[in-house]
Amino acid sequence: MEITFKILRFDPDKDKKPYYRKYTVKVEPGMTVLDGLNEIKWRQDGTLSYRRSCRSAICGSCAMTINGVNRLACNTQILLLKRKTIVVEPLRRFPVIKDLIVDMDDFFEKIAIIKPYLIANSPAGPRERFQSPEDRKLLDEAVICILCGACTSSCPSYWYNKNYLGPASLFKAYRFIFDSRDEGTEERLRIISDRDGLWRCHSIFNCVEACPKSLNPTYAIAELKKKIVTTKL
């Protein structure tokens, strides 16, 4: 079977504006919109550029718009989208460094501002700092979070505001607030607490429709919500 891709091409060093090229792809059962790329860059056009690694949906490399929607290209099977042709662009709303890739700069110095990391303070036990499985589970979902950048992509308030941390951001910081050996909760929730942070987000969803991984930031920034205004900072 063939399928045509439509990809939004643009070179900054010799094109003046975005356009879209259109390649022919034989197309097997199985194949992905990640393997139709390599099709395309291997046997039709080298200069096509794009972010891929892992090809297992992990390392978020490859994340981009697909027919109008936020996935990663290496687990969206081809066939399974019930198109003839499948228009592929960059994540919308970051900066174009050529063609399917992105800066991905700001997006990473706002998951910094947050300080992504365990902080405590007080020594550790004889072993270990314990979490009970039940502690554990509140953060089952953030942990997972790839930083493909699909959420933030997607979301009308960081279209509107670049100041704004985004869902990926803020998702990181309930991972590091509600984990029961951090103690960093009260410096964090100041960071957060501000019109470009937590209450920039209005609750739109796009950010869930959005997740290749399946999951709920609009709920973490709930729960984050519900956390500052029961905190004394």
Given for the second form:
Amino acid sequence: MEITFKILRFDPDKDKKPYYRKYTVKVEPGMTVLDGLNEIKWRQDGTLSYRRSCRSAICGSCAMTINGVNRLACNTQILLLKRKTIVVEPLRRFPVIKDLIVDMDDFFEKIAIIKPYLIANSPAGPRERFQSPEDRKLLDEAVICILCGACTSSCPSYWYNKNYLGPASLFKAYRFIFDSRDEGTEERLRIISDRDGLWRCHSIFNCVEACPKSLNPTYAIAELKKKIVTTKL
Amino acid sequence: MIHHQHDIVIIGAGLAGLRAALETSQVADTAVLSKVFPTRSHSGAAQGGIAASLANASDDSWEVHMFDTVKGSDYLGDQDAIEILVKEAPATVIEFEHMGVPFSRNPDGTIAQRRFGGHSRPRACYAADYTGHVLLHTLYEQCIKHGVNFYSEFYVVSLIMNKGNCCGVVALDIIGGELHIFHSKAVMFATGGYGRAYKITSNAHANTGDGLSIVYRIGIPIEDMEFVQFHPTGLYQHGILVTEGARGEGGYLLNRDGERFMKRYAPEKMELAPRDLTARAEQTEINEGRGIDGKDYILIDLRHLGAEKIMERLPQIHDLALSFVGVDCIKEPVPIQPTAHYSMGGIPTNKHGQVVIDKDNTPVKGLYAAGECACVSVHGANRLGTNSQLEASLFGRRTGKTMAEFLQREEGFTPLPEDAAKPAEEEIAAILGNEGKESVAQIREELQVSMMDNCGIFRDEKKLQKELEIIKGLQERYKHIHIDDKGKRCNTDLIDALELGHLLDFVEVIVAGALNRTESRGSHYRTDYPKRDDENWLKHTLAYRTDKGPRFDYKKVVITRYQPTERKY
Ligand SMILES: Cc1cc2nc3c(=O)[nH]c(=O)nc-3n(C[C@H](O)[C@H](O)[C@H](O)COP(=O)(O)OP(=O)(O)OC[C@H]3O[C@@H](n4cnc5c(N)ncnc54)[C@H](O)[C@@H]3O)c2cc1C
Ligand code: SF4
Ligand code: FES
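For the form predicted in complex with its partner chain instead of the form predicted on its own, what are the coordinates?
Let's see the whole complex now, leading with the same chain.
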């Protein structure tokens, strides 16, 4: 089946402003949007630029906007979208470097702000720290996050205030604050209770819809809010 | 040209590169270069687990782990290196836990362990089926904590040597398009595997084995390249991995008759036989017409594990099977086929991570390697699952330590030679200036398909000869490529072309090595020489580049505790 890919192109070295370019791709069942982009890049137009690596939804390289929704190109099947035209655009509100490649520096800096590493000062001893399966379960979702940016890019609070930490960063904070081995809760709660922290989340749930790993950052943020009110800082 | 100077330059931000960087960045000015953002490295795709004889799930010891690994390697693994691997494994995993890795847990709070192929005890420590993802992210988090200096999306094109010493690398900033010279006292390769030499692979697009060709081109040998691991369970037509952990948890392999055919190949271990044997069994079923509907795939059946266990232990597999082959593994068996997975061979190193250039293990000053791109060799002719993340982390750390010690002794920088960047500049200019008719994608496709056909699980002289001819033809055609993108910014067209150039160089060594080795051992199976031949071939291959193709030399296998015997499962 022939499908039209309408791709937002922009090379600031050459183009005055972004423009759409159409390509026709013969699509077989099972083909993903990434396969489609590859087909275009490899056989039609080598100048098209995008990030990809694992092609199995684990490296987080290929988040982009597909028919208006943030998704991973590599695990989105073209035919399941049930459209004759697929519109592909870079992740919203992240500065475009070229075509579908966006600048994620700010995104990663916001992750770094919340001290994304285990803080545990008590001596660990020669063996593993123990953690019950129930405690470990609290982290099931948060540790799966692949840092793809789809959630933060979809968040209206982030659109209106670029200083807002955003759902991915807060989700990472949750991952450590709710880790029974961690001792950095207060430090981190102080950071995220800042005016650009978690109170900017208005539970719009865009991030939940956007997350290609079916994770729920909004729930995590709600848990963090509860934690803050019950913790004396 | 932009110049940088750092004591240490590490190429690669997977488990090996990051673990080394953590070791060195405390004591020396370290830079990590990676063509993908660190957490995008393919270590993150590892699913099943990391081996250590913690004995949390049964009795276990490093001795048993060692024997399993030696036997798994078909006696080609160097036993001094294996002994280090298995003895330091528990400390490596415990250290990971202390860093914050969210391992799955037993009811008593200890790290959970599962069974894996070729291991006689349940010793795979895991986090559900995304173990590599959490190991990689945890190491990256530690690197943030310790302020490691990253150059993300930098593509290393060539190595700089002066009078036999390594003194830096030349890299292309993918985003900006400029060439950069990194002048250093030590360079470490941690560039990972090369599954992209094959059409069906579990590896990422980025896994093109660049590091192998970069060193091979300047006269450093590469070792045991004929040993390529095919994983028995790749999703049909995609090659995406279904972890061996799925069989570790109890999954069955079924042919068209619904038969658990492994009983005919490994009656004792069944589905948990090592990968070389299981992949061959599967390919035999397919070749003899017992694939599903007579096609080139079989099934892995997880249904009897039940929804709860599948969602708790194998959630990613559930997702992947749904997304890519449209199968809910709780309700239906999943179509699978063997997939090119892992490279046992690589850049030869000693136990300290120093790159060595001959059969006497003479080290190159300033050059190091660890992880999948290296060959120490702990995996010999066949790697056991979960030993590789262990190797990458553990030898990554050891190599970091060796480099840190080297820097204590080493005062100054070896001066850069004149025109240090010339080979890289010329290579890039040649690609950008070339107006030939050949397409990069077309050549790559022909390479991947032919490698699958002629240098896959079953090999023979005729097919390998043919593949050598094909590769020579493709190398010739590569000289006449053209690319569309001539710009600087994010020129991924150029990166594709550079990667293909790298692929075309080292694949010749795989094929020539396979042709050269007239025996069957581990993953290397010659239908015309189906027996292991210890008399002539209990030795490592070293391949050196010459204008007429690789020249081979050989290195002794280190045997300390376990003498070679027949390998049965
Ligand atoms: C799907 C899958 C599942 C696996 N599961 C397991 C498992 O359960 N247990 C286990 O033990 N092993 C497993 N393995 C194997 C194991 O994950 C790998 O061997 C190991 O992670 C490799 O780590 P590494 O650090 O050597 O390389 P990688 O993680 O591949 O990293 C390579 C790095 O080198 C960089 N690089 C490469 N070329 C260049 C260049 N030219 N310039 C700049 N940078 C460059 C890349 O950007 C990347 O950062 C699995 C492998 C795969 C593919
Ligand atoms: S929470 Fe989901 S959408 Fe957000 S970065 Fe993580 S994986 Fe991506
Ligand atoms: S390519 Fe890795 S997530 Fe899509």
